[in-house]
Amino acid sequence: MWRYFGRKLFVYALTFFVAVTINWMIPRFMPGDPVRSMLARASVGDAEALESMRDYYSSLFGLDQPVWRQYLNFWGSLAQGDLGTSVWLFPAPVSEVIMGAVPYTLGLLIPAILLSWFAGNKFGAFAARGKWLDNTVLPVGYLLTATPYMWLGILLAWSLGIVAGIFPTAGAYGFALQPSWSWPFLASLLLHWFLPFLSLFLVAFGGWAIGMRNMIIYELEADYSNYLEALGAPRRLIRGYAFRNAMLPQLTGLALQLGTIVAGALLTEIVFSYPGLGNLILEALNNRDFFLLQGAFLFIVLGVLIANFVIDVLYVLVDPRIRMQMQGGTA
């Protein structure tokens, strides 16, 4: 087990260093000067007083450096936590920034992802039983997972919250409110988070519940299935055995499919004004801000990373022939 573990652990760190290298070269690629647009808000006029300033904020971002030097003081600061300082924000530090919007994001994301694969797996699994079901969910089922989550979201706040009026559309709570934890400011905090969260959910559950639909069906028509069956065992029984079978390769979509949603996520936030890492991400691009799109990738990073861990150390849990493997045995 130790073995294995050690693998992934190595796979993972791989994982990491590759995917921060390429996200600390992106905003590198991008085209403007991150210091050159913080000073045009500042309006400055005078030319030699602008390129001074120019001088000062290129040396304090370390921007005058050569870039291979830029890509070492990156990694050593992180060492030491230290994400640097936001162009946009500036002089707020990018983990500040960063630490605000992620109970926003987590919000959205995690309670999407856990409802919709449970309630998901749950409604296919019932929709194989009968064919009325299955004639009705496979359609909606497709519809819903070939939808986009941008557009979905932009649908359910034209009709809930334009047309019907039922929603909010835009922010995490109303403007005229500061948070607290007064029953007003949960109120609209919930309020506020309704659209987003279903959008995400919508689109997710649809996928979970064809998967499940199309697993059971295979599991149903295996040959321990026809055995159990020819032995006269109840039919509530088979699919119970069936369903077990079929939560496996769900969980195996699950990890894969957290990378979808989470950018699925990202996207709706910007639709929703919602202020998580999505609406973080669209403010640092529009003001060049390298440190924020830095310290927002890694944080996207390290989650999902995390989370497939997670996924990885489950599937040991669940599944017998993973752990029979580890002691040598035959699955």
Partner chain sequence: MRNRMKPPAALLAIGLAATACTGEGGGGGGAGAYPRNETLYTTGTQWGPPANWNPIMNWTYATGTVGYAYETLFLYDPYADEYTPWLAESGDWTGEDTYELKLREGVEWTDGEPLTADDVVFTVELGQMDSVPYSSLWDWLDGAEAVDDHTVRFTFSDPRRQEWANWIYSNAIVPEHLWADRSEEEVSSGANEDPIGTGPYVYETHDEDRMVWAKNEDWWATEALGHEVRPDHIVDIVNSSNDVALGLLTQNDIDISNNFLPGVDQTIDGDPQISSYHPEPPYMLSANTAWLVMNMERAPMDDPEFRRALAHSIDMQRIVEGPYSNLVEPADPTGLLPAWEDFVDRSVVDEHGFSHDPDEARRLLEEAGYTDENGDGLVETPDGDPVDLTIIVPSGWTDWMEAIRIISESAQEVGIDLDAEFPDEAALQDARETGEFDMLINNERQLSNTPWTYYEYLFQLPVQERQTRTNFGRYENEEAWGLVQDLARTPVEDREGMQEIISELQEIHLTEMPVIPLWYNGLWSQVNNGTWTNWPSAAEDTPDHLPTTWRNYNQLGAILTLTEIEPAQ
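Next up, can you give the form predicted in complex with its partner chain of this protein, since the form predicted alone came first?
Partners and other molecules omitted; one chain follows.
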């Protein structure tokens, strides 16, 4: 058992190292100079004055040092939990900027992913049973899962926000409010959260429902199901086994989804002007903000790795074959 987790942990550590290194490299190989683009907005007429400002800020960010030195410095400060200073939101520390945005993104993503996974699986499994339900869920599911998050977001914002006027279309809470533990604030928070959540939820829901429906049908036609049926086992029991087997790929899918959905949230956040990580990543990219970009990706990499690790643990609980493997390993 420990060997199993030990091996997994080693792979994760290696993945982390490589991902962070690539993440450090990419912005540095993009054209453009972050300090220059920052100072391009300064109203400085004199070229010499601008040059001296550039030198000053370059040394402030440590960008005047050789690349290998910058790389070492990066790991050094990372070890101390220091992600550097944002160029775009100068002089705010990157960690502070990210921590300000993360609650909004997680508040959107975690419920959207988990609820859509849960509801999608249930619904898909359910649909596999009834012809009538299957005929409606399948096309709707395909339609939903093929819809880009952003497009659905715009549709929702337009119909429920602008036309119907039920939901607000921008911000995380009413612009007239200050955060507090009061009902108006919490209600406003929920209200602003709902449309972006719904757009993420619906798209993911369609995908899960279709996947589960197909898996269940496949499992119900597998040899073991037929055998059980021939033995006269109750349908309920057969369904239970089919459901457990069909769950495995869905679990893997969940882990992958936790990683890739950030891209979906990015566009959703922009459509609803929701102040999460997605908005930050886009602006960081536009403004050549190396440090913020690195910080945001570091966060995502960590999130994906942790999610995968949790799924690995869950596998042990759900899939007896892995338990067998582990026992074989220790024996």
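This is a predicted model, so every value here is computed, not measured. Between two forms, the rigid core is the largest collection of C-alphas that superpose within 1.5 Å. Numbering follows the first chain given and starts at 1.
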(message) At a 2 Å cut-off on C-alpha positions, does residue 30 qualify as shifted between these two forms after fitting the rigid core?
(response) yes
(request) Indicate whether residue 302 shows a C-alpha shift of 2 Å or more between these two forms, with the rigid core used for the fit. (result) no
(message) Rigid core superposed, CA of residue 285 - does it shift 2 Å or more between these two forms?
(response) yes
